[in-house]
Every structure is written in C-alpha cells, then in structure tokens.
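Just the one chain here, laid out as structure tokens, in the form predicted alone.
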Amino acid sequence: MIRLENVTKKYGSKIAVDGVSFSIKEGSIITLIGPSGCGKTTTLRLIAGLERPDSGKVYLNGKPASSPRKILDPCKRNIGMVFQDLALWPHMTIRQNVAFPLNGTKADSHERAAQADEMLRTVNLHGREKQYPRELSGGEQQRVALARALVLKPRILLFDEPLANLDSLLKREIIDMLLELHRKLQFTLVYVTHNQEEFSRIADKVILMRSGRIEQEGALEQLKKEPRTDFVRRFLDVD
C-alpha cells in the first residue's frame, strides 16, 4: 500500500531523510521509531504529501504519489492524520471538529453531522457533541482527533507522537481503542514514536531510524534478539 524508494528530504543544508526505502503492506501496523531528530516525522509527512522529496519517490497503492517534480495533493491520498499537537479548533464544538474534513464532500450539513456523531459514538464520546475541546480531558481530546482522522474512512492512518503528553494509563486506553478500531476498520496504520511502551504494544513491524537513515527494520522481537548495531541495542535497551 505504501512504498518509499530512495527518498531524500533536505531543509537547507540539513538532510532530514537520507535515501530511505521501505514498503508497508495493506492493513498492517508499522511504527517508525528512533530518537528525536532522526527523520521519522519528516518521513510521515512525506507519506502524507505534506512535504515534497528532493529525490526518490513515494508510491501509494502502486501508483506514484510524490517525486521531486510532481506531488499528489494530500486531500486526494485517502489518508487520515493525527498530529502531535492534535490541532483541534478551539472555537468549534466537538461535532464541528470531527465533521470538518467532510466539508469538501457532497454531504449536506445534516449528513455531515450524522457521520460525525457516528464516529464520536465509535470513540465513546456520544453525548459530548456540543462541548468544546477545552471542556474535555487530554484523553478525550485525543479521541476527538482520532474520530476526525477516521471520519472520511481513510485506508491509511498516520499518527505523529500524539500520546506524548498523556500518562501511562491514558496511553494504554487510547492504544487499546486504536487497536480495536484497526481490527474493525482494517486501515493501514503508520505510527511515529520514540516511546518504547507505545511501540512495544502496537506494531507488527518497527522501522528504527537514526540520522535520517534506517538503522534496522523488522519484528520488534527480531530486533531485540538480533540487533545489528550498538545503537539498536542501546535504543531497545537490550542487555
């Protein structure tokens, strides 16, 4: 479903992503892991179409989506994304926030509200539709952001460290909900984090990055059992 071929992205003289290649099967769960500044968020933004590669190509469903010369609009990628800062509109109700991505569809206002309410029920926020983000807890705001990302029923969902500011209990609750939604909806999930508690509970496969490159990829237990470098061993806290 997702394939990167020798993708590089620079910001001035800094190379954020350096010749990265990998593929992700439809319906799978992948975590991009690594220390801050290793290029994982930039890689996620390249998949989303929010950044244009300086070299290499990004493919979605076997078709070119991004290259140095041409880029498919993010709105046409059938991708949902949850950002680290959530980006909820403070002046909009919860229903309006979730329904916002539907504004570009043919659905009328009643249909948009109904679809938003259905998704709010899915994330256990039924009855909170008329409240505002400031009236919700951090975990509830996370669920609003998740509902908004899923309301268009995307085939790909991207998560950029959205649980960084939650305590361990709330993280587990959101992760359990995310995994249950994945089981029901069968979207492809790409999840960025540097938190071992999160990636150890989520991924079918991990891609460990360092300085813009892939250090090692595979099942987490495989990386722990056979770390290829000292960096992998230290990052995964392997004895």
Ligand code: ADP
Given for the second form:
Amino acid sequence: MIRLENVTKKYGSKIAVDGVSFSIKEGSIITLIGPSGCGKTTTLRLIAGLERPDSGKVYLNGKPASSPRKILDPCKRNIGMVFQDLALWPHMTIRQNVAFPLNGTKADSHERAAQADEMLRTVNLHGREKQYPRELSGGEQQRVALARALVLKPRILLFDEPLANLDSLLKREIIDMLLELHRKLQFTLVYVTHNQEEFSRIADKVILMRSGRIEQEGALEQLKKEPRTDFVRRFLDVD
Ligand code: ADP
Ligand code: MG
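Next block, the form predicted together with the ligand, ref. the form predicted alone:
Every component of the complex follows; first up is the chain already shown.
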C-alpha cells in the first residue's frame, strides 16, 4: 500500500530523512517511533505528498506518487491526516469542521452535513454538531479531528502525535477508539509517536528511527527481545 524506496529529504544542509526504505501492507498498522527530531514527521509528510523527496521514490498502491521530479497532488492520494496541533477551525462548528473535506466532492450541503453527522456518531460526538471547538474538551477535540480525517473514507490514515498533550486515560480511550475504527474501516494506519505508553498499546509492527535512518524494524516484542543496538535497548527501556 505504501512503499518508500531510498527516500532522502534535506532542509538546507540538514538531512531530515536519510535513505529510508520500507513498505506497509494494505490494512495494516505501523507505528513509527523514535526520539524527537529523528525524522518521523518528515517521513509522514513525504507519504502525504506535502514534501518532495530530494532522492528516492514513494509508491502508493503500487504506483509512483512522489519522486524528485513529480508529485501526485496530496488531495488525490486518498489519505487522511491528524496532526499534533489538530488544526480545527475555531470559527466553524463541529459539523462544519468535519464536513470541510467534503467541499470538493459532488455531495450537496445536505449530504455533506449527513455524512459529517454520521462520522460524529461514529466517534461518539452525536449531539455536539452545532458547538464550536473551544466548547469541547481536549479529548473531544481529538475525536473531531479524527472524524474530519476519516470523513472521506481514506484508505490511509496518518497520525502525527496528536495525543501528546492528553492524560493517560484519555490517550487510552482515543487509541481504543482508533483501533476499533481501524477494524471497522480497514484503512492502513501509520501512527507516529515517541511515547512508550502509546506505542506499547498500538504497536504491532514498529519502525524505529534515529537521525533520519531506520535503526530497527519489526514486531515490538521482537525489538525488545533482540535489540540490535544500545540505542534500541535504551529507547525501548529494555534492561
Ligand atoms: P520528528 O518528527 O521525529 O521530531 P522531524 O521530521 O520533524 O522529526 O524533523 C527531522 C529533522 O529535520 C529535525 O532535525 C528538524 O529540526 C529538521 N526539520 C524538520 N522540518 C524542518 C523545516 N521545515 N526546516 C528546517 N528543518 C526542518
Ligand atoms: Mg514530529
């Protein structure tokens, strides 16, 4: 579903992603982990088409989506994203926020509202449609962002540490909801975090990055059992 082939991305002389290759199967969950600054967000932005690789290629669904010369429009990638800052529009109601991605579709305003409301029910926010983001708690705002990311029924969902500021209980609640939505909708999920609690709960397969490169990838249990380097050992808190 997603394949990176030797992808490099520089910002000036700083190499943010350095010759990274991996592939992710359709419908699976990958957790991209590593310390702050190791290149996780840049990798997600490369998948989303928000960054152009300096070398290498990104394939989606077997077709080339990004190369140094050619970039498939992010809107045409069928990808939903939830960022750390959520980026909800404060002047729009919850329903308007969730319906926003539908503006480019053929659906009329009634259909758009109906689809937004259906997504809001799915994330247990039925009845909150006419409120504004500031009237909702942090966890509820997360669920609005999740509903908005899923309203177009994307085949890929990218999650960039949006739960960083929530307490443990809320984190767990949202992760459980996300996993349930994944079972129901079967999208491919790439979940980025540096937080042990989060990746322990989500992780199936993890890709651990360090300074723009992949340090080790595999099942989390496998990495814990056989950390290839001291860095992996330390990052996963293995004694
Ligand atoms: P992570 O998400 O793992 O914290 P990032 O992908 O955001 O890491 O950043 C990787 C490296 O690239 C960091 O050193 C960061 O400072 C640098 N970087 C990221 N975005 C930019 C940018 N727009 N301009 C310059 N440097 C950047
Ligand atoms: Mg980041």
